[in-house]
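In the block that follows, a single chain appears as structure tokens, in the form predicted alone.
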Amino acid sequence: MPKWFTPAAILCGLMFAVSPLLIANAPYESTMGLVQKIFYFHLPSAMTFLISGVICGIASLRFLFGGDPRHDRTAWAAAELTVLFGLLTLITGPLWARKAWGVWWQWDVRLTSSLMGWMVSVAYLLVRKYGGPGSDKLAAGLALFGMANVPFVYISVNYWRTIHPATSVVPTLPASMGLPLWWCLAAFLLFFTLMLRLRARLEEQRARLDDLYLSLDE
């Protein structure tokens, strides 16, 4: 592992800890009240899991042209990431939703697309593990589609009527809440390159592995 990942390591995991620390100094929001807490983490994640579909989707993107294995590793562990921080959005965000809207679920734009997100992650996952000779190409393609959703998802509620303020709002957070929100998603950012790096470096120590044994029946 390179020098950088223990040193931060360690300052993702104080990040972490102290993030509970700003989240319970925050103010409350007028209409909401301590539910809207929920938002520090759910923004946070649903912001990563919409960059790991952008990451998995350009590194499949550059396998497709360039053939290089380090690539399609790399879009690998973002998939999977992408299915990790997709499934937090859409636990805390119907968590959220059911107290603040009254509802578990709508099928609204952003909702729905990013679901549809979430599932071609899913579904890159499936093709990896099952589709045997030329899934590697396969699950690319799908990874171009979930990169293609990404933007649909971020600016959905600009264009559509949804339960989602519209992207303006999070800009024009007061510092009190705005300071732990980027506290919260600098923490998530460095835990998803932390996991990113080394589940991309199991992969490759799992090449190498592969290639010692067919040298070995050689």
Second form
Amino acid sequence: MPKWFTPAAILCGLMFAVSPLLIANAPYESTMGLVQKIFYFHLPSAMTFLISGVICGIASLRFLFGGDPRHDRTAWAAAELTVLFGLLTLITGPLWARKAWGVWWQWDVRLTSSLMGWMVSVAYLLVRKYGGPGSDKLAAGLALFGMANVPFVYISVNYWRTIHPATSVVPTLPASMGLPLWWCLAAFLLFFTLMLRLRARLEEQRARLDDLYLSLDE
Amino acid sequence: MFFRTVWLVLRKDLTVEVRSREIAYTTLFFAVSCVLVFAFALVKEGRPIEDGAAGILWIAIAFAGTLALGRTFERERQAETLRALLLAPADRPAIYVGKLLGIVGLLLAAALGLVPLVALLFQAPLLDHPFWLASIVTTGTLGFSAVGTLFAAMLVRARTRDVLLPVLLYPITVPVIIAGVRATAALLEPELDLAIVRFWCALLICFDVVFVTLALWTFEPLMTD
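Could you please show the structure of the form predicted together with the partner chain, as a counterpart to the form predicted alone just displayed?
And the full complex, kicking off with our chain again.
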């Protein structure tokens, strides 16, 4: 493991431990009240979900055109994390929507495209698991299409009249709401980086073990 | 040279198809059965549900497309001709474009049969605006087939290709299907709002551009062993 891993993991744990205090101290939003506080976990998980999708796409691209299996392992790890953070987004979103909009789900562009992006990452994992030989390239091709969806998810709220708030809301937040938000986002991103490194390393060790078995057979 | 290769691949596929008519017949038959199932389910007391026709037309095209894609490449696999095609000293993207045009042609032919059937069974005025309907169906089919051709070609070597093709294809092509359904539904409104139709058509063209570009770009590395 790299030297930075343990201190970073401790820092990440501390950040998550402090985050409830910051969220509890943030002021209530005037119309939604308490339920709006789910925002401090919803937006960071959504951002991490999108960033993870992009990282998966870029790593797949480098694997496709360069052929280095290291990038393939990163892409795989990123795809699993895309599924995880996508799931968090898709759980926290409807919980909030139930109270704020009165419905669990709305077929607007932001929600539909997010769900679609999440399904692409699930399909990625299905291909990796059941695709058999050659599935690494197949999955890499899929990841590229998944990455193409990410900017669409991001800008969708600004181009369509949707029920979901636009991206311009975030910079206008008062500092009392901004601080817990950026704190949580940093914690999520740090957690994502740690998990990505850990998961890619696991695959790396597996590959090395396979090589050792093969060399023993010879 | 590029267009010559495209033409040769396309002509080969069409010749095989014209001689056997296998994919055309099976695809059309399957699509018609789909539409019939929906007609039984969604037409109550002679009145179809609102906007049903648009959705069903696109579901039928998507299902038929999956069938046609799987079969086209299965044929290449059985005779090991895909390997020969890839070994030929020709541009890979040209091979892709040739295959893509063949599939788009097949699906458009199936749509020619489907549109009147859906219009009839769901009492939908689908044929009132033939130009717009043709543009929507063509751009939608192109977007769907662009992704489909790439993945079906890649899946030729996979063991579980029959299961994986829909698993890969549908999440990615959902936007195309949505745009196609919305555009067709807008055509069916009693008072046609061309701005809405134009908007969804423009979106379909955007998807086509993105999907075809990505597919052309990745076809070569993806098809290399």
